[in-house]
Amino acid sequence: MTAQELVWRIAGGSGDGIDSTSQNFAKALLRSGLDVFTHRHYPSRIRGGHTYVEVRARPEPVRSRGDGYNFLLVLGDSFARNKREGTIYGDERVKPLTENLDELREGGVVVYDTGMLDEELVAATDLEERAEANDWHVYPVDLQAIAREHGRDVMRNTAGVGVTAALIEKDLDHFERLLEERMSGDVLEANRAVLRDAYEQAEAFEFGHDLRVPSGDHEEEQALLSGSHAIAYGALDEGCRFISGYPMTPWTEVFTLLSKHLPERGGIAEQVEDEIAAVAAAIGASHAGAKAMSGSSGGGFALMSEALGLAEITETPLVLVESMRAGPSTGMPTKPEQSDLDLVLYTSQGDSNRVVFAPSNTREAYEQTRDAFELAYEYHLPALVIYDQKLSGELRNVPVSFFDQEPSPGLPNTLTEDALDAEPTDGRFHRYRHEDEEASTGVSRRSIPGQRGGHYLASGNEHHPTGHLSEDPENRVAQVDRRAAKLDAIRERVDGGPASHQTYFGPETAEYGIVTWGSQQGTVREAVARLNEEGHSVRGVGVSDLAPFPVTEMTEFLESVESALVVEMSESAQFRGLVQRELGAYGDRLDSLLKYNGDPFEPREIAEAFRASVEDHEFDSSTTTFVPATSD
C-alpha cells in the first residue's frame, strides 16, 4: 500500500449527494496542501442508478485518475427501483459495493453502510473471499443510524466522510470549515454532530490497513475547477457577452455557468427552442457586434452544421463549443468518447474555413477558449473548442494567480466610422474586398450594422465585394482563395511558433513516441514518465491544434522517432486518420490504442500497449484495442 497518494471512491445512488460530497472532500484535501483530481461516473438515466466519484490526492501534481483506487466508501442502494435478481439493471441494492470491487487495489480499504446493506445481503456477495485474497481491509459501519440519530438519512454521506477522515488519520478542521461555508443553523449543527460521531466511532476500530493521507503544501492559493468552468471563465475574460443554447449533456455545464454570469456583466444568455436556433442567434449577435458563443454535444452539434457554413461564407466571427459524449445518436450521454472529431472537422457545406482547438486540461481549456475568440474575431471565421465529458466533469486545482490575465473585449479588424469614410470605394462599403488583398491573411475588415458608411449585404450565397449575389467565375475564385488564405496565415502562426498549443513531454532524443489529443494527454503523460523510469526511451506529444493542423511540428516529431503509438477514445481511429491525412505519410509507423467502452484510459493500459507495440509482445485486453501500423 502506498502512502504517496489517496484515491478515494465514494459510491451510491443518484440522489445520495455523491457529487457534492466528493467536491467537499476534494476541497478539504486541497486546503490541506494536496493536489487533487476527480473522476466522475454516473448513469445515463434521469433518476436513480449506480454512481461514483473518485478523488485522487497527492503532494505532487496529479494529471490523471491513475490506476484503480485504494479507498472505497459505499453508501449502498442505487435507488432499488428493481430489486429482482436477473433483471436488466440487476440487484441495485448492492451495486455500489459489487460493481466497484474490480478496480480496488491490493491492500485497499472498504467502508460500507450496514444500515443499507445487511449481513445477509453482503454475505450473498463474494466480498469476504475477495477481501482475503486481495488483503482488503473491510470496515462495516451503520452510517444510517448515525445520520438518523442526529438528523436525517440523507446525512449518511457526511457520516461516511467522518469515517474516512478517521481511517486516514486526518483531522476534521477542513471538513468542518467546509460545512460552515455551505450550511447554517440546525442543518449545520446536525451535520457537524454526524461528522464528529462517525469520526469517533471509526477511531474505535483496530486499524489493519497502513493507508494514511500524505501531507502537502501549496505556495499560493488554489482554485478547484472543471474544464467546463475554465471554458466559461475564458469566454468571459475574452469579452463574450452573448450565449445561446439548448440543454444537452455535457455541454449544459458551460451554458449554465455563462447563463449565470453573463447578466452580471451586462451580457445576454438565451435558451432557445433547439440548436439550429441557438447557433443562428449567436451568428446574429456576432454580426451586430457582440462577442458571441454557442455550442452543444453530439446530435445537437450536428444540427448546427448548416448554420456553421453560413458563418463561414458571411465571415462572421463565432465561437462554438462541442462537448463530446459516446455516440452515435443518444449513445451513452454521460460517458466520454472522442468520436465526434470528424463531425467537428468536416461538417457543413463546401470547403471549410474554421479553427478547431482541443484542450487537454483546465488550464488549456481557459487559454484555448480565449485563443478561439481571438482568432475568430481577428480572422472573421468560426473557431471551435472540442472537448469531452471527461474534461467537462473532472475537477483539478489551479493556482488562483493563473487567472490574473488582462481582459480582451476589443473587436479587431473592425473599422471605425472615420476609417469607413476613408475607405477607397465607389460609395459602397466593400466588406468582402479582394482586389487589393489588404494583407496576405485574407482578412477584409468589417463594419458593424448602424455605422455610417458601413452598409453592406450579408448572404449565404457567393457574393461580390459589396455582398451582392455574384456567380462571376473570377469573383468566385477570388473569394474562395481569400477565405482559404486565412487558414494559411493561421497555419504559419501555429506551426512551431509561440501560438502553438502542442505539449511535449519526455526526453527530446527518445527512440519512440506516443501521440494523443484532448483529455487523454494527462494520462499519456503519466504513462510516458512511468515507461522512461522502467528504462524505455519514450517521448509524448499532446495535440491541441486540430485545424489548421500543425504539419511542421508533427512531421518533425514523427521524423524524430522510430515509431509512435496513437492513443484515442474512438473505435475508428479518427485522430490517427487525421494525422495520416494531414501529413500524407507515416501510416507504417503508427500503431493505435483505442478505447470506447465509456471509461477513459488508465496509465497502465497505455504502458501495456506501448510494450506490445515496441517489443512485439502479445496484447491481451478486454477494454482496449491495439491496431498495428499499416502502410500508407
Second form
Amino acid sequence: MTAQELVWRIAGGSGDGIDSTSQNFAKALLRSGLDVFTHRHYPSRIRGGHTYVEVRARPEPVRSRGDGYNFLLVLGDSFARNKREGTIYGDERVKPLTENLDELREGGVVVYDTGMLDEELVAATDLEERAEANDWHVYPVDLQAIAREHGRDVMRNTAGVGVTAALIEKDLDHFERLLEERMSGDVLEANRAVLRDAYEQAEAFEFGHDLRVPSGDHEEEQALLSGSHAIAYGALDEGCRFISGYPMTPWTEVFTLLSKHLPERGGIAEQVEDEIAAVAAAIGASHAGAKAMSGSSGGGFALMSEALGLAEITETPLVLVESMRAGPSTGMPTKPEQSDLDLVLYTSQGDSNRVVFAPSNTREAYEQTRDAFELAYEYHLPALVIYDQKLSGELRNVPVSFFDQEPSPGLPNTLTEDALDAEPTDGRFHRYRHEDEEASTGVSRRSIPGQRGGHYLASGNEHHPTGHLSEDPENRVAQVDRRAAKLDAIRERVDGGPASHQTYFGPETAEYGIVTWGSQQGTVREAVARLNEEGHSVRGVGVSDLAPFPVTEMTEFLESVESALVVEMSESAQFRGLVQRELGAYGDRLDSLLKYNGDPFEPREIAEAFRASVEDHEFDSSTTTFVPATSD
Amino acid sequence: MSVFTAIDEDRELDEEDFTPGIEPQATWCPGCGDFGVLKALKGAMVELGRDPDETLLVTGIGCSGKLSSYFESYGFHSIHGRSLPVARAAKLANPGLEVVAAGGDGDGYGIGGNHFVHTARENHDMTYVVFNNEIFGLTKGQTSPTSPKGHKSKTQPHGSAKDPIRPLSLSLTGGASYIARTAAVNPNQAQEILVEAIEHDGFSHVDFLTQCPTWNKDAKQYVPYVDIQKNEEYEFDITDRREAGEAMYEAESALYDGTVLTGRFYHDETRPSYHEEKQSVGELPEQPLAEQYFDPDREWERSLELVENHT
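Can you switch from the form predicted on its own and show the form predicted in complex with its partner chain instead?
The complete assembly is shown below, putting the previous chain first.
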C-alpha cells in the first residue's frame, strides 16, 4: 500500500468514541508532517447505528474526502453492547464490518475487533471471498481483550489506533503525546499501556506487503479545524460579542463554540426558547450596539424568515449562519445537502436585500464570516453565511499563521454623540435619511439607544427618515431604492471586484467548465485536476458570492467554455436555477450533476459525469443524477 | 470617547418630551383605551425622571404596536409577537437602558405566548405592558386569546369553544416577579402601577385592560372597577405566591362575570433578575457591549490564541 495517500476509515457504533479517536488520529498524522482531511458519517441517534469517520492523509494538500478508502478499522458495534434479549437481531453484530466493505479499495487493509465480532459470524459473511478477489489484507485482532487487560473495554479505540500505527509504520510518539495532552493519571497510564500493547502485537504480524504511508513535512505549523471552528473564530475576530440560538444539528457546533468563548471575552451567549426568539434577540442586541449573530439549520432557519425582513427594513446589522442538512422538514439531520439554497436566498416577504456567502472550506469559512460581519455592519443589512453539515464538521489543516490576523472590532457608520449633535436636524435625528450624498451607497448612519440626541424609531413598517410610519408614495420609493442601492454598492466590490470570493481552478483557456458552490468545491477541484491529467481540457469555478451574484464573472466564465457541468447536492438543481435566473441564458450549455442521498460527492463521480457530459451523455449511477442541458 | 454620556439629572421633563410632534396623532379610534396606556406611560416616565434618550420602547404589531409611534424615545417597532426577545436582548447588551415592551392580547398572549412565558421565567429586568381588550382590533374584530368563551366573531361565527387565557396566572407560573392589572379608565392607578413596574428590578408584567369601542362594544371594561388593594374583601399578601395565585384566579374568573378586579397581584423583590443571575455565573460583561467597541483601551483577544489548541 505504499500509496500516495492513506484513507483510514474507523467504523463502529455512535458512542464508541469514533469521533474523538479519529480526531486524534488525524492530529497525529498532521504532526507527522502530512496534510489531513476528515469526513464524518453518522446517524441521527445517540448510541449505536452505523457511523464512520474517514481520515485522508498525504504529503500534498488534500481538499476532499477522495474516492473510497484503503484502511478499514472496525471497532465493533454498540448494538452488541446491550446484551438484553431482543436487542441483537440476526447478524447485526457484523454490520460495522460488512456495511463498510463496498468502498474499500483494491489492496486495502481490514482490521477488526474479534472481541466484538464473533469469528463464526464473520465466517458466515462473504468477507473471505471478497478479500481474495480484491487483494485485501485482513487482520483479526482482539482489541477488546487488549483494552480490558490494561484498562476498560472502551479503550478498544486506543487499541485500534495502536494496531493501525504498527501497520502503517508510524512510531508512537505523536499518538502518546496526544494522549498525554488529553488525559492524566490512571486513565492516561491505562491508555498508554493499551496503545503500546496493541502496537507490539501488530508489529509481530507477518505480512508480505508494504503498508507504509508516505511521509511529509510541513514548512510551518499547522492547525486542524472544522468549518464550524472557522466560522466561530472569524466571528470573534470581527468583534462579534453576542450570539443567540436554539440547538439544531449541525448549526449547534458554531453555537456551542461561541457559547463557550464569548463570555470569556466580554460577550454574551443566549440559548433562547426557539429560533424566532434567537433571530429577534440578535436583532435587539445589534440594535443596541452589539456585533451580533444567530443561525440555525433548515427548519430552524425557516422560522427566522420573517425577522430577516425586519432586520432589512429597520437596517439593523445582522449576521446569520445556515448550516444545511438534507430536507425537507426534519429530513436527515446528520447528512449534508445543498437544498436550502432557495430558502436562504429568497425567504422573507417583500423586496428584501441580503448578502449571502457560501464558503467552501475552513479558510473561506473564516474569511467569509469576517466579510459577512464587515458588510452587515458597514451597510446595516443582514449578511448570511450558508454552508452544510459536511463543511461544518470536517477537519482540515490550515497553517496557524493564517489566523494571525488583526481583530476588527469597530462599528462603522455609527455616530458618536458629538457627531449626532452636528447632524442636520429639525430637532429629531433622521436615522433613515435618503436625500444626501451618502445615498450613493445607500447607507444612512445610525445612533445607538442610550446616546444623547439620537433617539428614533426603528420600524418594521415603511417609515420616514425619522423612522415614523409612512405610506407616502415618494418616500416609499426613495426608501426602497436606497436600501436596494446597498446591494449595488456591494456588487461592485464582489463581482469581479477586489472582494470577489470565486475560486477558479484548471487552465484558463479550457474547453469545458465545471461549476459548483459551497462544500463540494474541494471535491470538484480534485476531479478537475484529474481530468486535466487525463487529457481533458477543463476549468472549474467554485462560487461563493451568491448574493449579490457575480453576474459579470459568471458570464465571462460561461462564454469562455463550450459547455459546463453544474455540480450540486440537491434534487431540484437549485444552484443551476440561480445561475440561470441571474444570467438569463446559457441553459443550453449547462448539464447538471445532482446527488441527494446523504453522502457528499467523490471526485470519481464528478469525473465520470464530466466524461458523460462532453462525450456521449451516457451515464449510469445509482447515487447521482445526470441532467442534460436544456435551452433557455 | 464614551458612547453614552450620563443623563442630565436636573433636566425638567414633561409629557411633551415624550410626545412626537411631527404628525397628526394616532390611528387609534376615538375612545380607544390605548390612549390611556400612552398617557399613563408618559406620566410614569415623567414621574420617574427618565429621559427619552435612555429609554427603549419595543412594540409588536397591531393597535398596541403603534404605541412606539406616539411615544417619543428610542423605539423598535418589531414584528407580531416578537417584542420580548428583541427587548430583552437589547437590555442584556446595554443594561443602562430603561426597556419597556408593549403588545396586545393577541400579540402578547397568542403569537408571542412562548416568549412571554420564557421572559417571565428568566426574570429579565424590563417591563411588559399588554393592552388587553379581548379582541383583535387592527384586523377588524376577530376572537383573541382573552375573548370570552362563546364570543362570536367573523372567525368564530358559531361562538368560541375556547376558555380565555389567564394572563396573570400564566405570568405567575412563568416566573414574573411583578404582576399587576390595571385599566385605561383608571388613569391614576395605571400610572402608579407603571411607575412601580418600571422601577421593579425584574420582569414586570402589567395586564392593561383597554376598551375597544369599535370592535368589542360589549367588553367588560365599561363596568366599574374594584381596586383590589383598596377593598378589604380581597386582602392578601402580594409577596406570597400562593395567595397571589388565588387572588389572580378569582380576578380572572370574575372578569367574565362582570366583576373587574385591578391592582397589584404579585411583587417579589427578593428574586434576582436575569442580569444578576447571568452575572453571577460569569456570563454577563461589566461593560455594556456597545461601550466595548468605542473603548480605545480595550484589548481584543484574537482567535489565534484559540487556534493554538488545534495544533
